[in-house]
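Quick heads-up: it's one chain on its own, the form predicted alone, in structure tokens.
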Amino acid sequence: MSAVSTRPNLSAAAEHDELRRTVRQFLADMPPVRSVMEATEGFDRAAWRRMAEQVGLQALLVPERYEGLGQGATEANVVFEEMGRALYSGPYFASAALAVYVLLCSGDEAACRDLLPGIAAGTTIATAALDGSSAPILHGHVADLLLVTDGSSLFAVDAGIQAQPIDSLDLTRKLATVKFERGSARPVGKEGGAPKTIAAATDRALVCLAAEEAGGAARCLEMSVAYAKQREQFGRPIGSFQAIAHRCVEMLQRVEFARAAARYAASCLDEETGEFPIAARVAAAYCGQAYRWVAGESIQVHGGIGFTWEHDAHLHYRRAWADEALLGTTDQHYLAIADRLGL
């Protein structure tokens, strides 16, 4: 690992400004996420094999040794911002970054070559429990895949699951709860290495969910502007008043350090740089509180549309609070930094 002092590029591509109009036009196409939130399994399948067949995404983390595009973090940032920008229902997160974080920090070789590239293809959708199978897990009522820990070892399912999806905050991504009821659980990783494997897959997947925060409060942003625009009150757009121009501005730098939080942890990632283990967690707690604090402010600019189950700012809203307590909480985000910084 490099040095502390080593920075990481923050330099833009044009082949990542190619990646974000590709997804956003992807997922613009897809159904709309109120059509399918309420089905039993929550997403579209036959978006999700065109998602692989069409544009790879599900590969998008997988080394290409195992049959992936072997693509870094800087890459997975701008895919889980449009993610987060159209409140993608389908288990994206759960499979393409969090069970694939956890199979590659396990360092088991027989495993990765196994089962990542059915991940990787989209025809093997996974998910991980990293608190053991009695906590709702997300996505585990369409996983074929379960990695899952018993407090010590790791251990991938692939049979035998009975999975039930339950109400939750979010009604855009599901989660369910799971028995197993027959199969065998094979061994993934060292004997006792389940808590080692699972620090390190989590500070990776929070990086995504952090991008993903930051997208969804872009476009909480987005449709604050617009109606600030349109709406009009003594003949005026609402927008022209200052209370209303101050609050998106404030949505606006929240948003922008938002970004640009997750882009830096991102870009440590793929540098490897020392500073990833506190930027990974800097960003978890910065993107969860700027996405759930711009979420309630776009509800606030829409007035009293803004309440109601037609518009999308209570989706927003909803996801904003869950994705905030997914992978740790923001208290437990600034334990881990002061614990990292030696305070």
The other form holds:
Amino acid sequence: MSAVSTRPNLSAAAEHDELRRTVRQFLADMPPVRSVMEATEGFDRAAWRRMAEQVGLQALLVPERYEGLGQGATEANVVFEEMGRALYSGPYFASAALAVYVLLCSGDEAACRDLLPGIAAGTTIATAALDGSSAPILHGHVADLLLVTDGSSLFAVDAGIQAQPIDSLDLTRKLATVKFERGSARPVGKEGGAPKTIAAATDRALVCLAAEEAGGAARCLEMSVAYAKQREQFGRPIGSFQAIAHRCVEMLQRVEFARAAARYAASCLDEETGEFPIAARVAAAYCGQAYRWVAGESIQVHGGIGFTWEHDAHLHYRRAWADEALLGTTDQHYLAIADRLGL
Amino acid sequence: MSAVSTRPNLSAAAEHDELRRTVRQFLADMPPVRSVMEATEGFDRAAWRRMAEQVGLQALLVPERYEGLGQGATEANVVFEEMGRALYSGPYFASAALAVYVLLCSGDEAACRDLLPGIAAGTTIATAALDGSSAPILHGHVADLLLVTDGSSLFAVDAGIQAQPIDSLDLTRKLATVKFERGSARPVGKEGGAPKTIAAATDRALVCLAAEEAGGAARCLEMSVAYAKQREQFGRPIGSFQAIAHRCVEMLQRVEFARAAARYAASCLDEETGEFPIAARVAAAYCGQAYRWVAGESIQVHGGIGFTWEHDAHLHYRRAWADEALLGTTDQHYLAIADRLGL
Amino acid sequence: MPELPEFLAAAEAWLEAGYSRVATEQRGRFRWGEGSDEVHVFQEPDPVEEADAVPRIRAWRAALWDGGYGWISGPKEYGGAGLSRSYEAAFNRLTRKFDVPGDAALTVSLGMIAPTILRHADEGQKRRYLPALYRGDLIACQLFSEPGAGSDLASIESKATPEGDGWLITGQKVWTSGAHLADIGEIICQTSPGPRHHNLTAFLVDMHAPGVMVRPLRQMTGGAAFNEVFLDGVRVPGDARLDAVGEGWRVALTTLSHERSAMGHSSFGGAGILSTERLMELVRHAGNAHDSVVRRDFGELITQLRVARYAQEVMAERARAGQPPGPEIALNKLALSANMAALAGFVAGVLGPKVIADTGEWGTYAWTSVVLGAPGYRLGGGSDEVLKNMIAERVLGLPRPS
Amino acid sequence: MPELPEFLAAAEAWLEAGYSRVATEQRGRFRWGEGSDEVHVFQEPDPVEEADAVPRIRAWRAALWDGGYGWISGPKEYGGAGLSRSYEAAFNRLTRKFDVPGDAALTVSLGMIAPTILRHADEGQKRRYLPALYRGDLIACQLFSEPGAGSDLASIESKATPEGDGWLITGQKVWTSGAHLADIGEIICQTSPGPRHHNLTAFLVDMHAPGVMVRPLRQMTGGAAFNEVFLDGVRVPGDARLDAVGEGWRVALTTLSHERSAMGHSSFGGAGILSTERLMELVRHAGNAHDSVVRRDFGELITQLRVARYAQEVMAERARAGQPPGPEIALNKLALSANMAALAGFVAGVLGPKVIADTGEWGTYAWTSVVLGAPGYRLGGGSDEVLKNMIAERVLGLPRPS
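Here we have the form predicted alone; I need the corresponding form predicted together with its partner chain.
Entire complex below, previous chain first.
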């Protein structure tokens, strides 16, 4: 489809059912997130290896010429929805989406050839810090490969990384302060090419994040509806009260629209339609807001029990609020949309 | 009380009950707003004269030395709540509050002596255009006296006014395009003193407008609750459905808080507390938003009938939306609050 | 079945023969200050213009029908072309290149009543009404709401009582669009004192029959997009009954689900008042394109409008893949009413004083129609509350909210 | 009755004698980067600090009581000073000038349970408990919520069965604040299988009695501001019953209305986390004081916080003028939960990445406690939904929502 078309083909959905089932089953068989989130690494190394060996998920977005599966954003959309539902705590988003997109968007053939196969095999855990600051880095404490920028150029660092995980709002996606030796940094892409590469990679990664958020929101809705059917107050299921029922409908609205937004943006990316730069930020803004809202309302529907440490509601709530500051805030997305439309 | 205190005395409320009853009764005895709003002048001249002669409302805020009643913002608060409830369509706000405050804030003793007695007696209808543009002027088509500015100084114009009422959103408060002879303009206050005078007068007039909006919102709530008790759907009063009941509670919340905000700001003005500049804009922003929201929800509670021309709901809705642009928008109030607090 | 390209080539030739092309640069493109600045929120046609337009629309439908394009996706036995919906959609896109009358005035006729007839009518009724509706020989309206029964169809009080071979209908209907143009009306009446939802029956009533009186209903915008319809002992024949006695509620649900779908379709930001270009021009001309608060608000509004469109396209694609939308289609209607309210807030903020008084400046005061129309969107086509009840029960499987 | 100035002069002298003055410039004033940057949303005391604090608080209350300031507005027959509430308020303001322990840990004891006892207890109970509570000899907690009965008190399953002269209580309570410090608890139990709301009775149970077990309940913030309390065949004497058998629901309503009032009191932006100065410093240090979107949002937040304060002051004034607030006091609680949510959104927006990970920067990550605590405000002290039902029925006179 030509680059000027703004309407992507959305027809591939059905054939992804199998992929969805596989990923969902794999994630269901993993150790529960509560059992790993308090460990230092914050995820299960053995399951990470199985994910690579049995399902090959880390290779999903890596082109075949770099030993990947060469799948598109549409397939990633399905995988990330499932990751979000399961609150997967490993470095999947950082390594298999963010870092992969940075390398691909850099256009640095040699770096891709050297670095992508390890990421695809799951033997290299990569992450990226794209704002040029010393802010904490996603999964920095388990990263073998760091993509960083000085604001002008990109560098890959794969040795001498000193990292310290730190307290963070999201208990299921760790952040770390990272120091590394400048000397060990390898330039990636053209000198001065970082801003363009980062902008392109950020748009792409945002679409994965949006799908993850849509999946998380869908899970919150599911828990809420199930609870509203079963919990009785005043002699009847609380879901029969309009205050609860209508809130669940508003949650459904956001979940359905969030899923559609992420799905649509993914199709725009795969088909290179002119709508992509808008659709990416629309999905990012909408899904982020939707997840935050749905996760909050889910606590409310659950009442007291939803406010306890033991209930999973707060893990979603924490994830949703932490996402807000990961790759730009909602307001930044809104402003980007105005810019890109040429206002 | 000293100018640095931020806590006004709020105890005068009880003694205003009599004033409230008088004004409410007077407004109830007037021709219904629907019968006058489609006439060219948009209000009833005879009732305006009775208002001056029998109740003296036009003189309320005019100091006694200018032949007024010398009442304060607290008394005006009561009167404007009632005006808002009744959707009074005459030039009361423009003449008895806005123009009076502009003259008083100008500190121009001679102008006050010459012009205020006529306003207090209701024989002069005054209005003000404070943004220096050629935008339509509130009640300009019936104004005997126009307070205008060139952005630097203030002027009073009382002859050669040519005005044309124009279509406006608010059917119960007319606007007009106005032309006048520069030659007949009399300077008011110090040369270059307009910005200061206008800022002070605007804050004061906003407190009256806020009270009017709180009163309008209270009326919308009243109509909605009465309808929700009486209208049956699905075999029971609609007010017994949580969706309607909770909405009415949210309306009540805004109405009560709006009334309190306007009342509090009025007390701050009367007692010259340091909180006044903040309280004025807080009341303006909150009451404007509250009225707009409550008027809209009131249509929704009334269902189809609320969307008809014949029902009064839309008259409040129109008034509420038109108020937004009268003396600054909500966003401008928010920004002013940030400025004034020294952020 | 012709291949799509052939079909389109033939269609283009047919259109070319009868209608002039719209210059490409005029099409869809919004230009500040050009032409009318009207902001259409409801169809509130000028009576004079309307008298002129209706014959043109009827002629266009007749030409379409006679050319074989009147009902492209319709079954052949009722005069349709028997092609898939994608052919119909492609043809509709093609017509935008030509200067032809729109079908907006026939939204109820073709978007709501015809599908109801296709689903609920008997063979004879289908043959009689479907070609006539698609050919524009008949225009239909929907007679559901009553002053005492807004959202609650089960409290309908209009009564149909058997008389001879037919029925005698008496009652009052309200919020009817286009009743003054309609030849027939789908009416729901009480036919027994029986239990709620089982006491209703649907009929197709001749709007020109003696005893039918149509009166315009003025809504808060000032215009009259709707009617009140009074029926005083109107005789209808036995074959005017749609589906069985007591099935009126089910018939009404079919019509309502099409209504929501038709309304939801306008929820995305592609054309007309929701056009991105038009909104940007508004912001620029109002002089606050550089105000970052306005830019942020604009980004938020566009996000809401686009997401509604994306969701609709994803749903449409699922439908094409054989998963026709169920009751969740009503989510689009909820999005539409929310988006209209958001639009009202945005334009009022951008225009400030220019939206409260008509200074004659092009494209400013005209936006009051959005401010005044927004509340109607929350009420029409199923109020937000009624739709939420329905979705809670039928999509989420929650106990019936009460 | 002493005149207020005399009263205050004497009080100041008394305070001066026992406590040191807080330097004026320290008082209330927030300074960026100084001291702890903790953001207190719930009382989640450190167990060690708490062990230290409670004896100090008890000593302070005892000194107050013995000095005649322990219950200034209380009736003389129960040891109060019999003065008006304005004296009490003036004294409380005065104490802020001195380095004295606050009464925050006694909010339930003095703000909720004591007023309930004053209204519902018999003469003997009043004489026994009121002085002890105000003197700090006893600390009370509230035992209402249960795992199966959150907002719906009528489904309480804890049972009190008559045994000898007294009762035997068995059940489980949850969301109890300060149960681990409390000497007595106001508990609501089922005492008959009778009709809803008439089957409940209130008791004052000794928290040190055999069979009472208190366990901390960890909430989503990570801390444990609340407890679970298990009662396994706890024997209470006959005179532990508060008001008549079957009156438990009415007793509970009294306590709850005081709870809402106590919670609502924190809804305004004067001190602590809602302090305007603290928020402005936050914005400045986050580096976006010149961002007009942030300034606009700040103005909006301040508007909400101030209006809540103004409304409370207007209500308080009405109360002083002899119109004590009715159930509409719960509007303050609704405002509080909305304002906490608005605050969470605002600080998260201002801090961006700084609120999601603890980099050690002063006064940044500490605000996560607002993000994590906000949902609790909507649930505690009557959920938004339950309060809205109550207000709809009792303030607006709507039919009981269902």
